[in-house]
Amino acid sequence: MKFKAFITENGVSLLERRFLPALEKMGKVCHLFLTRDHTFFLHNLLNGDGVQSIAQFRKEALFDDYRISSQNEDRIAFAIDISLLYRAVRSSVSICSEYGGGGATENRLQIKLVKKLPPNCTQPTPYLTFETKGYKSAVIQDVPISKPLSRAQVLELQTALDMAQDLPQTLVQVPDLNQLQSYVDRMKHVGDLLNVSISKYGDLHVQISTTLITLGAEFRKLLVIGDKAQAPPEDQNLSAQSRSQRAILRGDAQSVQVSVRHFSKSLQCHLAKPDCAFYGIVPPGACLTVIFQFFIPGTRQTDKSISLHCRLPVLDPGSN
């Protein structure tokens, strides 16, 4: 089982400034899944507890001189502490900056899997090692990882990853995540359960209710991808709650109940600097899905080399 690569300048930027800060908010530990063509950061895919997050990169987006081999179809997976990984990347970048100046060929950041014998131990321990080679020196940082997953565990992880790719039939685009975040921050002080409904008309309705107070927000006429429909004219003057209920009765909307804490945590993915986000409900109310879209810099074209999406567990399947 071998893995070795050099992190490109673009890869360092993606990891240090965008994705690792976001993934650290999703959970302390995740699975790093390496294949011949892709790198995945996966939260909660095997235990099913909490928000599932799936960050995927084509190998060219992060690495060059990428080499991987294993007896499991060149697939390697292990658990890693995101905060330790983030710290190692930041430290390596600062070392590169401090000892840099000689050009990329003289100062590159290498990453590889190694086994080392820790002090006072008889069994070697696996590490993900970062090696920063400067003009006259080299700095090595070891990030401890779990024992690599077995063939059966990798197959289980791959199966869970395949299942997590199911897309909702209707997706609505939310271009301003900061506005949505501000609403949810206020709702967190009211209660723990959030009702979310999404219609084929392009409406996203979030509401939290207790015996004393009901607080909600509605985003209307959003861009719809997938199944869409025209909103009936007779509904235009109704309240947001009434419109949502009528859409659900018609089969033009779905509603689920999720944890406010989970919803707020998924919004932390804005640290990865997506250009927009899409919300949808996988039928029949199986989970609330958030898909973050990234554009190629300077264009409105989707960057297909990177992707990030979250799946929020449903507390009440709601109606559809």
The other form holds:
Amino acid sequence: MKFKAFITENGVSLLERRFLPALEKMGKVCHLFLTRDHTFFLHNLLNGDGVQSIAQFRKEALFDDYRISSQNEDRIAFAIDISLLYRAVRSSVSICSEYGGGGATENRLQIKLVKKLPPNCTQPTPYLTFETKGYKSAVIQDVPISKPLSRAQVLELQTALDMAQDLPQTLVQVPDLNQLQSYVDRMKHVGDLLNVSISKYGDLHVQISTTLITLGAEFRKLLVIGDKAQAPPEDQNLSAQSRSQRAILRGDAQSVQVSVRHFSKSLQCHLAKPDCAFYGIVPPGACLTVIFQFFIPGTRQTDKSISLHCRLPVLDPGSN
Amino acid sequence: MSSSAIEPEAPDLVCQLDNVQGMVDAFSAVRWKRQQDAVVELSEHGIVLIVEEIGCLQAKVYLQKELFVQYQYNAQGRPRFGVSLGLFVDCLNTFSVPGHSTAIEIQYPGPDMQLLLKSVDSLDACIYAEIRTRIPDTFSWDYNFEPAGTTPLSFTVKSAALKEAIDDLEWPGSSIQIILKPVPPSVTFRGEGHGDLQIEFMYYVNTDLLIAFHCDHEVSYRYKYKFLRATTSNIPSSVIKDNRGSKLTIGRGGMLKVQHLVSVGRSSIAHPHVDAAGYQQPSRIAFIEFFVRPEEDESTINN
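The form predicted on its own done, now the form predicted in complex with the partner chain:
Whole complex next, starting from this chain.
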């Protein structure tokens, strides 16, 4: 089992400035899954109760001189503490930039999988090692990782990953992630369960309802991807609540209940600076999915080498 | 909000406010603990919110109708309802978008006697809330504040300084003595508990700090620290930023009245020129009053 690669400058900035800060919010530990062509950061795929987050990079997006081999179709997976990984990348960046201006090839950041014997131990332990060669010095950082996943566990992870790819039939674009985030963070004080309903008309309706209070927000006329429908004009002047109830009865909307905490967590992904975000419900109310889209810099074209989406577990199958 | 429900009459109150943050600030100022019940009283003059610690402390927030962009009052008498203050403030806070003054409409009662709120400034995005109300508890209402004599016993101090002084008195804790002396004109806060601490405001020494002072004879009363602290612990940051003063008056029997002014104006972008005295249109101010009972001898309490 071997893995060795150089992180490109673009890869470093993607990880350090965008993805690692976002992924750190999703949970302390994630699985790093490396294949011949892709790198995945996976949260909660094997243990079912939290927000699943799937960040996928084509190897060219992060690395060059990428070498991987294993007896399991060149696939390697292990668990890693994302905050340690983030720290290692950050400090490597500071070492590189200290001597910035030198030849680009000289201060490259190499990562590789190693086994080392830690002090006072008899068993060698696996590490993901970051090696930064500065102008005069070289710094090596060892990030401890779990024992690589067995063939069966990798298969399990791959299956979970495949299952997590199903797309909702209707996706609506979130108007302003920051605003929604600040709104949901305030809603957290009022209750724990959030009802989310999404209609083919482009309505996103979120609501907390307890015995003492009902608090909700409705965003209308959002961009719809997938199944869409024309909003019936007679619904125009209704309250948000009756409008979404009628849409659900008509079969034009779906509603699920998720944890407010999970919803707020999924919004933390805006730290990865996506260009847009879409919410959708995977039928039949299996989960709430949020898909983040990244454009090729300077264009409106989707960057297919990067993808990020989250799946929020549904607490109640909803009213449909 | 509920056009589907059949409402025989117009609701008691429908009003609109153009900056919800001011209301959040004003109500937060009287939120001295997590679980707190409040009573809201509606009238043709405005909205009054009352919070009480039975027999010891009462706070009132006055939102005059002039603060509202629109104020339609249709009730006979003065409708009152009980509501959880924490929930009300948390809910209002949800409407407040940072860096953006949000307009909201408040209506009472809804079809099920709820308090209804909704944002009104955008057609394609709407925030709404329904808060369940209760039949209010009967308040003791014996906080009738009467002046102690012909000359009022009062002083006005910078709110920031008052808050700082009361925060500092946490160390001795327990009970705090407030002493007003005409000669030399001064106010003393004295704490005796785990130790002694005395904070003195001299009128002529620093008129910037102690802005006004009225006292014709020496008086001194003791107040429980925790109640005194409640009067300043949640004073909104806008009060400090606007450099406002708080007025303290001692009434008959040592009843202490603490008054703060909270700006409910549009966000500061709309009023960039608040002058040195912190003056703004009086109609854009919410009045907050606390009434603190002095400590009594055990014998009088048992009577």
